[in-house]
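Below you'll find only one chain, the form predicted alone, shown as structure tokens.
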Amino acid sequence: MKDTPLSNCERDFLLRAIEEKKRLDGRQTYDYRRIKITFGTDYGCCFVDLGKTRVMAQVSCELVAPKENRPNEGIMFFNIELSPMASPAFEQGRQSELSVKLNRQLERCLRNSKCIDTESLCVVSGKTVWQIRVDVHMLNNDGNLMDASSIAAITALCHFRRPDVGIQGEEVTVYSPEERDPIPLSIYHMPISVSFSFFQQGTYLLVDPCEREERVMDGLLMIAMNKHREICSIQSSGGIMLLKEQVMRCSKIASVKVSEITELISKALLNDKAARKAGGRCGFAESMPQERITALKTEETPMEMKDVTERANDIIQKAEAPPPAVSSPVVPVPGVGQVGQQNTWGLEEEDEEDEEEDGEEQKETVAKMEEDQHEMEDRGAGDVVEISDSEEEEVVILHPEIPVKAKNTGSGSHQQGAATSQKRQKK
């Protein structure tokens, strides 16, 4: 999977910025990001952050024969794997042109510069020497990979611990940590790999360049020193011509960047030692009760507490006193809202709409009510009213109208009926 490339915006904006000497996460010129070195549970392992870019390193030995031209040598292999969990541009069981890259410069910096005795590695002059193997993985690539495999490795074979061996005759037998000490390697010197990148033909310079500051630059330069200002090993890449000024430019400042680190790996390494020698915790066991195990947890910024109330009181009296309260808008229903006390819209003016309706019908059907009361009123009591008892509507029946002649006659004969009902009665 090919890494995602940058867009134009981007490319411009970096080189806008390092033209004006600031870069994306607020270093200088010439600043290195945080170093962090940790080491595992055993002897040999270390893990290295340099900002966001981490890598473990892991040193390991064996019982070989030794090459024919060196007999009394022992032998040194580095092996650096790019996994596809540090970058999707890497990927699995494939050897890349970085990687190759990353090992013969690693084999430049550490074994052709002789940091470690070889000759101490020799158990029988011919026949056994000790293998020492360095694997470095990488666990996350936020540029410059090369420092960072430089530290964990020089690190790693500071903290490790071979096991002791006797010789009885021809046979060789090896002593577990438990009958006797591990024995640390014999080393000389730490060389560490400083990486500096040019941008614009070599106009700019910075110092541990990131991912995204690699994407853009026009060549790399990459020198492994020690703290004794000796130039172990320098590269030169991406075809970039530069002057003998620049070169040395970049060696004197290599020098205060590795005395520096080589400090910081000193001091680490004497933790760690006081700590085992204490008994107490360390590698696994000690990143579980601290919560380390994560990768993405932030650390916490430290904050002075002192004079916290008096410097409350001081700003919230030289504030200014707050505008006056404005009443909050009236929201009966969510979507609706309201200027003022009396300008609304939405439902409340839907509502009171309604609301009019209502009594305007209610009026209508008394008034209605009214007039038929004055109407049967005129007609008599021998008109029939039905009123339904319907839940849906109130709906008033009546008799259908007779006309004036028929009542005329009918009431007359209803009159003329009374009167002889009264008569009999008299008789």
Contents of the next structure:
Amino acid sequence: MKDTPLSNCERDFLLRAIEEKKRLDGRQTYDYRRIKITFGTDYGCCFVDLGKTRVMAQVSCELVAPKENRPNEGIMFFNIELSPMASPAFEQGRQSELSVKLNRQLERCLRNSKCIDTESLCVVSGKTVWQIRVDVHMLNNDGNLMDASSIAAITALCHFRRPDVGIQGEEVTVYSPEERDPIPLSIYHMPISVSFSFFQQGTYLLVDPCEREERVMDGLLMIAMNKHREICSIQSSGGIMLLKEQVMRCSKIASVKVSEITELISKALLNDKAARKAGGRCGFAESMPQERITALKTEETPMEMKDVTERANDIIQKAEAPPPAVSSPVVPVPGVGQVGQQNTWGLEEEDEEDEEEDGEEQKETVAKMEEDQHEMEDRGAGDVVEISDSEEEEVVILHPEIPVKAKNTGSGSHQQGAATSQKRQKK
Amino acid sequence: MLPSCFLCVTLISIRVRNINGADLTVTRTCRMFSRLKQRVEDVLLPGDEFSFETDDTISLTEAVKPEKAVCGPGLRRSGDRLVVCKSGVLRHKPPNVFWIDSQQRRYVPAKGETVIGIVTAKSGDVFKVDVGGSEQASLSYLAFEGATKRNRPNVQVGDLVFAQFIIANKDMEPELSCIDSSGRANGMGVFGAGGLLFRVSLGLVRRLLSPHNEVRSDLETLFPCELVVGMNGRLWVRSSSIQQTLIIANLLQSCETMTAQQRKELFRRVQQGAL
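For the form predicted together with its partner chain instead of the form predicted alone, what are the coordinates?
Below is the whole assembly, all chains and molecules, this chain first.
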């Protein structure tokens, strides 16, 4: 689908406004729009909002064979996708000129500046290295996609953690995140690109053009720098003639902007780290503001606990007398089930929520095990309980106290009838 | 008079035959009517329906007055039910008009609506105009006031035109015209020098066009300005200086998401010169 054409009156108005140093949204000439950085639940997923422009970067890694001429270095792969979600002018699948340009710019900015230590990505020299892949997706285009992509890419790389590897001779074992903590990439510096748009043959300059301004501009200058004032990449497009003083001035402005943005990125990374450590909920879903449109939206997982007491009583009455060690079921508050505080159930949690026939056999066997354990418990109160032939590895009885037992029986009571009958049969 | 966006007008009245075959013109509209009235100003979602309940008793002795309910956009009749097909707030205008007020930015051309279009191409005898819909509309060069085969209108590619739809349905290419049925321009035609064009949602545009609306009256207290409202969600504004034009454009764009209170507050602040 084609994008809306720019009308003559819009073009005239914008150019006149720029001559009077006025921008559409009231910014100053050197102002950036509001930048907001949020992270997803996985390491390496990052969203960047630059005003209304929205971009997502995702970093992933895999083990591959290295390149022939560089056996000691890891491989970096960058990819920018212009999703049709971002603008009606972007078509799915087609590599437009803009897409090629952005890809090239991002590669030069991040790869040629050697901001990532590729030698640290080597696992077995000449055989196995890490390939780090950065995918940047455009979610909304309101101008200046390049800056937003570069911020998103470098933040995602800083946020990313790769799995730890162990090398024994020629054998490589990759440890999962549960076994060993994943390790961050080694990043030397953070190159960030700043875009300058020129109007009226280079007379007027604007930083961070929005989409309308990009449509009327004559040319664009992109400077990628890091906070140590090193220029990583510089590119001028649009065929405008720039004077030396103009380029020097732009690089000075860029250094100021880059240090501000780098500070913002570091702060965002720190906040995310603190949030993850505190165990708080983090991720994309949390970063979206809660807009309640439906009144009936609930946040807790819904559990079918409506008639557990009745069913439980029912089953107990129908079944034979339970073993004396087990007390009557306790449901603390009608409609509320206590599952998961002191977790001795392992697999049984899900079964309970379903209350389906499918899991019943499993429930029965598990309930049976539980009752065996209960009996063992009563026999040796305070002794270390041995779970001998339990099929579950995760079942751990932490404190042999009444609430736990009551909980167990409370939720296990509806399985009790069947379980006890099975037990009797086995006996 | 109803605004031109009320395209679907439905009568609801049902003829019922009793067992003996005699014809009873009984209308159950009054019951549905009251149900509709109950839900006015409620948020409704697509799929909500107003139907006749089967255990509604119809009194054969009472004289039941047939009533007509006029349904506007967002409500559709399917069989003997009224189904909501857009999400939004149900509005009512006495005596019998109901419609759904929804927020939408995508425009679908409808006959009789006046829109702001951008001329994209001149091919032979027609101009191709972009109106924000799925297809470009065509505008004949004779459809301007005072235009003849010799006297062609002065329209360039990229100009803005204010026109109305003479053909707009889903099977054909939409057609625009800058003159009304009597041959007069009536405010339509090419315009746009010096102003700013921007996009808003369709709901705001309808609000601006409704008679005696508050947004316009608040705007009148600010600066003198010219405003062209296209029903495809495009607004054009021009004021005495660029700064003022920008202010009005930003104010209107932010009106979408503000309550009346906040809007009045904001306009008051602008008037005092704070912004």
